[in-house]
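Just the one chain here, laid out as structure tokens, in the form predicted together with this ligand.
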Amino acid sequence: MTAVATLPDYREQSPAVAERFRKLKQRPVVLSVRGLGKTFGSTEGTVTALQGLDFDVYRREFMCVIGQSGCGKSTLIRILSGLEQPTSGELLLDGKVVHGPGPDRGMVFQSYTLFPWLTVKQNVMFGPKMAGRTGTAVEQEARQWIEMVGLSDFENSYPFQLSGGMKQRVAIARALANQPRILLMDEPFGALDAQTRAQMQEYLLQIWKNIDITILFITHDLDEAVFLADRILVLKAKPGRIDEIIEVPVPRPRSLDQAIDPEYLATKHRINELIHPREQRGGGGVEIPRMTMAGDEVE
């Protein structure tokens, strides 16, 4: 009998967990996605990246989106941010339909997108400046955001003087300075090493706890999703559609020690089953000819 067989099913919620998610769903809906679809057309043919997506994100919720590479995660978040137009369906923010990008939805990209000619502080002030806000009040606010991400000593540094993790923290501060209704993050820690990444995850939870913000976070890392999320939206590929919405039973506040709790493992196991179906595992079915000599075996 393997350890996996003894894990509880994450769907058998304890009363406390059930109560937590009942309360979550009573909160107002910040972002509502209705019948969302996206088809890319090109001369080589058409690709349906997303089809018939329906889900709500509640106020102050931390939602993760997970799925195999190419299942449409980036396409989804680009539509939510307004950078891409959906081919069907609609998108409601606080009940109102939105088109195109706007400061009400902040975005943090996987690649480093700080403006290299601006200092940390000027980067953070970019959004307010675009809205025509200037002066010492804005500067004071920017300082507060920079302090929140722990970079007060670097407010006059240029991006090239910062490490990858620091750049992403500034990018978060810059997005938050617009006081968006929702923060959209597309694998923001994907380019960071494992240690910095773990640090950033804890930072992000701290920030989320302390300010009024809803987060939609894309990742392809199971642990990251289970560690961060209230609910995890699992996408299925070709065409991208919702496979399951997992309510993570792991209690908050989260800590790395929970990574061996049964509910943590059960949730992770369930996602793993969904995004790496059993039939696809083990070398992908490719027969590799043996090229070592007898007596050279490894297990």
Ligand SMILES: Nc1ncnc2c1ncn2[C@@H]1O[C@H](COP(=O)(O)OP(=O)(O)OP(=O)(O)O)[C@@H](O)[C@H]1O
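Positions refer to the first chain, counted from 1. Think of the rigid core as the biggest set of C-alphas that the two forms share within 1.5 Å after superposition. Since the model is a prediction, treat every value here as computed from it, not as a measurement. What changes on going to the form predicted on its own:
- The Cα shift for Leu24 between the two forms, taken after rigid core superposition, is smaller than 2 angstroms.
- Comparing the forms between the two forms on their rigid core, the Cα displacement of Ser42 reaches 2 Å or more.
Coords for the form predicted on its own, given the form predicted together with this ligand:
Coming up is the bare chain, nothing alongside it.
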């Protein structure tokens, strides 16, 4: 593996990657966040969760948001989905101010949020039916989404009959069935085992490649962010604010084999430097009492 000391500058881009980002920034802005802030009241006073966030997400972009625990990642995505209101600033979708939840934003949570009393097909049909659509066309569309996530053989199964990865594939299909402008994902693979998580990441890239969707993806996993994203928004903590927006120099299409490439490692190393500064490493300054016998030291 390439040593950290020999890694290239994470900002270096091949001509092909530079051209990809040039074209990305020529696309329409789907999501625009301006001066976004969020405060909460507590017994100890006012807590600022987010402060002064400004960024744009372009059409068909895959943006990841990452940061240490407590930086406001989940608060941000709940505001973007309309489940919470910001204290300051505004959120615009296709240039229109967002005030609450809407079918123009699909949401996939970390926990399995399928309706247990509905089959796979019925779960996927739920959104369109709530929007007043009925008939065979809705059922046909649901089958298309189910086929896209590779679960055609399970359309009449119930959630308890599915694995964790399969449940999340149904959740993605259900979110996409409303044909949203942007798909918001709050650590959707965090509860999965490592092998299933890797499979789900590849599934998601294939889905994103084949449909007109923009994705904003919350994660705490450095490898996941570098593997999936066009750009990575790194948040500082207390209060949550933008530290850096990184253009990922890893070429597309992506594969797990790229995890040892210099561009991949350099980007991952930079994110780790931002999230875990050197002065905070080694226990974060916490003094831990010794509870072992002398003579059994470890490195």
